[in-house]
Amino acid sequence: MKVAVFSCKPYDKRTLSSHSDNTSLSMTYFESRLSMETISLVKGFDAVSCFVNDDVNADVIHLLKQQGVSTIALRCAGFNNVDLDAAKAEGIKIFHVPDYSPTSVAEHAVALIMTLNRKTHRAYHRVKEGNFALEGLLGFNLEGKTVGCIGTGRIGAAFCRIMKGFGCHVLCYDLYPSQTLIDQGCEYISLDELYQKSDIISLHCPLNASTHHLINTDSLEKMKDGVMIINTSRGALVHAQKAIDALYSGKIGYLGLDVYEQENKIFFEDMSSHIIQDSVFQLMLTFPNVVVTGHQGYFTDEALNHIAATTVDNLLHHQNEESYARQLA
């Protein structure tokens, strides 16, 4: 099976090769993402392999099929940048990646909390200036903090683990309550009711039409004054214009991205001589209580390492499958 392999940075490259190495799979490499610009890339393969900010919608789906494409490989949990009915439609399998490492992603939320919290990417800074001055570093403990999660699948539930042994109150909420987080001592409460209680709220929960800028005006205005809030998810949770009115006017004291909605335009790219255009975006990074990472979450060695290796394993299964079938033709 010869693959297409878009979004491919030289860490993707390094491990799909060593999990795909003495297969029958055959992976060309391609930095550019996935779009009706780069369509016509997939010439004679059988397969893609896409990334979270591929552009996979009907009509590159459609170009797919008459390209002889009969499957897409997600390296990502996520597939809100696939239009599954036109896939479903054109005959066109989607396999993706459900469980790479959610330890990883949980892992950096709290990072972010840290960093917000006890300032340490600023104490960093002051320190290599000779400034050992304290005031401006000023945090808080998170023991008996109240942290509210949205969204208790693999990574929420990790995050709510890791944030009950810093000794918080963790409020959940879920339309799928899970009875092992209950019995570890979180509770699960209504999502108006979560905004209101919560000094942290995380958000883990997928990008849907539900869940589209779910923190808006509306949901703002119900949080704690000072609130922190915390998105290692997807972009488009957070309508970003309202969330820089809350910096403004102090209802968001802390917020940490790791994903922002625009980001298909900037992430995973050296922008550093480049004019970032979106003023948006950059009017962000001006605040001192915001720290922003270009969607790392779930960048560690574990993770890459199972996102290649099921990926590789999803390829192969389809191959087997369409083997299969032909045989009994």
Ligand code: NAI
The other form holds:
Amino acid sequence: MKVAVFSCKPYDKRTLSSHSDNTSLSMTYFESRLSMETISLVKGFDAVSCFVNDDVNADVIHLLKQQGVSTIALRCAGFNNVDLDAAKAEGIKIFHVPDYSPTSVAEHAVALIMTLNRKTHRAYHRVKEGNFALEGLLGFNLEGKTVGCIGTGRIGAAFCRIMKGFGCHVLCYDLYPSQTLIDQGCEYISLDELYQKSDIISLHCPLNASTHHLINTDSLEKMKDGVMIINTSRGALVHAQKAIDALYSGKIGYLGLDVYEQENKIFFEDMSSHIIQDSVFQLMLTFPNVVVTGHQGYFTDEALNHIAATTVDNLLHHQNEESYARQLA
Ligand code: NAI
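Instead of the form predicted alone shown above, give the structure for the form predicted together with this ligand, please.
Shown next: the complete complex, the earlier chain at its head.
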């Protein structure tokens, strides 16, 4: 089976090669994203593999079908960038990697909390310049604080367990409460109550019609003044301009983002010699109490290997025409 791998960085190529060598898969690696502009690259391939910011819309899917592509193997958990209905209509099979390392993303959410709280991003630069003054670096103890987790699936559950370990009171909201988390001492409450009671709110639900711009003027109004908001899920869960307004007013005291609504134009690339054409994003970076990372929550050795192994496994199962649990459409 010939596979065109899109959005492929050197680290992806290393792990995918090590897992697909000595199999019947023939992988060709492209740095570019799959979109209408790059669709001509798929000529002669049986399958494509994509990542979070490839634009797998209905038009792309239609052309994939015309080119003879029979499957799309996503190398990520989220699938909001794929038109599943169009894939189903065209008879293209979609696979994803549902649980490559919930711990990786959960630990990154905690890293953002710790950085924002103890201001290590600022301390690092101060100490390098010989400035050992502590004014402006005051943090707070996590023990005893109330942490709200929205979405308690694989990543949210891992996050809740870590925060319980810090001695936090963990409040949860999910459409499907987890008895395991309740048994571990977490408490499910309504979304409004979670907003009202939490010192820290971490987002771990998927992006869909009901969660789009979940963090907006209405929800922010219900939160404590100075709340910390962490988003490692999908950028469009947060209305960026409303978050900036709330940073100016002090409603948001700390903002940690690993994802951004318009990230597909900038993330995963070296933009250091370019002028980033996004004034909202540029403004966000100027706040001392905002930490942004470039969608690296998943980026651990363990997760990369799991992604590669599962992607290869998905393609081989498709080749053998077995129906499979990781098949989305
Ligand atoms: P999951 O499917 O295991 O859990 C998602 C949970 O959200 C489920 O329990 C579901 O019931 C809940 N949910 C759905 N709609 C909801 C709503 N309206 N309100 C509250 N809860 C709702 O997914 P998993 O693996 O935990 O991943 C969560 C998200 O994390 C993914 O959708 C993806 O967007 C993001 N992600 C980010 C990565 C990164 O590198 N930053 C890497 C992997 C995933």
